Amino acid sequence: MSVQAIPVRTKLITPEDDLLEVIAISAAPQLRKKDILVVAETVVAISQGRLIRPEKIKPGMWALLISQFIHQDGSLSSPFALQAVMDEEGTPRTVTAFVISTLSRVLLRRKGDFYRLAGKQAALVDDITGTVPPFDKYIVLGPRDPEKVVSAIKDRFGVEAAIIDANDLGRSQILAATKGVNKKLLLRVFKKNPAGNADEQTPFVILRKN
């Protein structure tokens, strides 16, 4: 299936955005009926204020362990992230998805079960440095409530929606669509990230059948 990917460009999104509103302004002019229009996570979270500057997380004594077992090339490498992850998802399950992961890591020589078990945020956390200026200076917790988020545009625009969080590394993770969405077919579509993660400012991307 041929599918055209449309990057649309907007204004730097900020906490006092209505994520709507944006999408009616930059988005809407450009839609058709059988778009699929895929919203970025981090726009999401920002749009509902979901910003804490680090001086305000005091790390605790399993954040400052824990963090100096995750890949440095993580969020949660920060002791800071992942603090704000534990306050999130509660302590008890983050310590004991770490301990079961070491286990499955070293027994069964399995990566990938901290996040999956240490709950949603530990994924979908950016700490500073890994969001466009000026969020760069804050940890980006991922959004509130995804489902709720695409129903609603799909309500308004009558189009079918998705928020995604995807790199430019091939790899994406769907946080909710709506039932029209191929779900394939965006994975597909952006393992190749049409938004871009530098400065592009195109956190939308309208989906296109040909």
Contents of the next structure:
Amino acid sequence: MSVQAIPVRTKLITPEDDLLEVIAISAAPQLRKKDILVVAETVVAISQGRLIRPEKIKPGMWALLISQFIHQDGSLSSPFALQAVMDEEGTPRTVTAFVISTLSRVLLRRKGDFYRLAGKQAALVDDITGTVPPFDKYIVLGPRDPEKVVSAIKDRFGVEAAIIDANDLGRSQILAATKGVNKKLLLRVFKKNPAGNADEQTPFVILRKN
Amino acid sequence: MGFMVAVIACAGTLSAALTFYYLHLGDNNILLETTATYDLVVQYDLPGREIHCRCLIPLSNKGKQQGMVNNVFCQPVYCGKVMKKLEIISHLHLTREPSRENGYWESLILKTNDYFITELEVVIRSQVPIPSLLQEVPRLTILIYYQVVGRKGIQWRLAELPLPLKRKIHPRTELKKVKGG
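Right, and the form predicted in complex with the partner chain of this protein, after the form predicted alone?
Expanding to the full complex; the earlier chain stays at the top.
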């Protein structure tokens, strides 16, 4: 059984937009029964207004310090992005995650514990430059209540839905999915990131079984 | 008492080590190198009373950390009454990307020892004939404000570029490596 991935191009989604209305205009006309509608996590977050300008963040001592230990390729190497995460997840949680992950890295040689322990936002936040213009000037946090969003999509459009954090590196993460979504299949399809990771402006992908 | 001294000593040693590490890491050193500007071209549209200038400016990071150039704004500076009769549009963009009409600067990461070539484009629309304008304004200064976001904070930096409007070609300076061109 093959699966067709159909990227759906939309207008630029902003915090002024209602995500369900954008889906109704751009994706709904193409949807068929048994399709799965996959939504990029960044546009869910943007439509929820989860954007912060770095100028509005004052990194604290912990953010300044911990960010120095995070690899430069990660969004959290920026003290501004890290402070935004700490404001969401709490400073004690971030500091504890840092201490434990440092110990586990040194003693057990295990990587990735910081992102596992510091809360969902730690893995989802995008630093500036991480999103399409004009949101490249903002730190974009992960979406709020992704489970509610997928439920709302299913209720309104009658198809299964998922929110995914995908990139061109082949590392995808499903944030939320309705019960009928085959998560293994979804991750397999998104290994090649059919939505693209640059300025394709295709935040929705319809998965259709042939 | 002994336990307290040990705790304070440990905390002090750890703080000193972290401070040393923090300082040792250093910061980015992102610079728009206006002194290394090259390939200056000045073109006149005499009937249209326009002057078009463009030149290439390296944007480099010679620091120990990567940084991001988040915002760039250009401002022309010239003192004199003739300024009221001029409309000057100036913007900077990477040569690897086409210039946007609105001059939008897309945020950019510069890793350590990395550099890109930027192009400054200036269009001067004059209400007075170009020869008269050149007599009064032989040189224009463009101030380029750029915002650098790095691990140690946000900084606004200023680059100043004198733009000779009479000269057609500026001597080219050699670059060891060209990226983004």
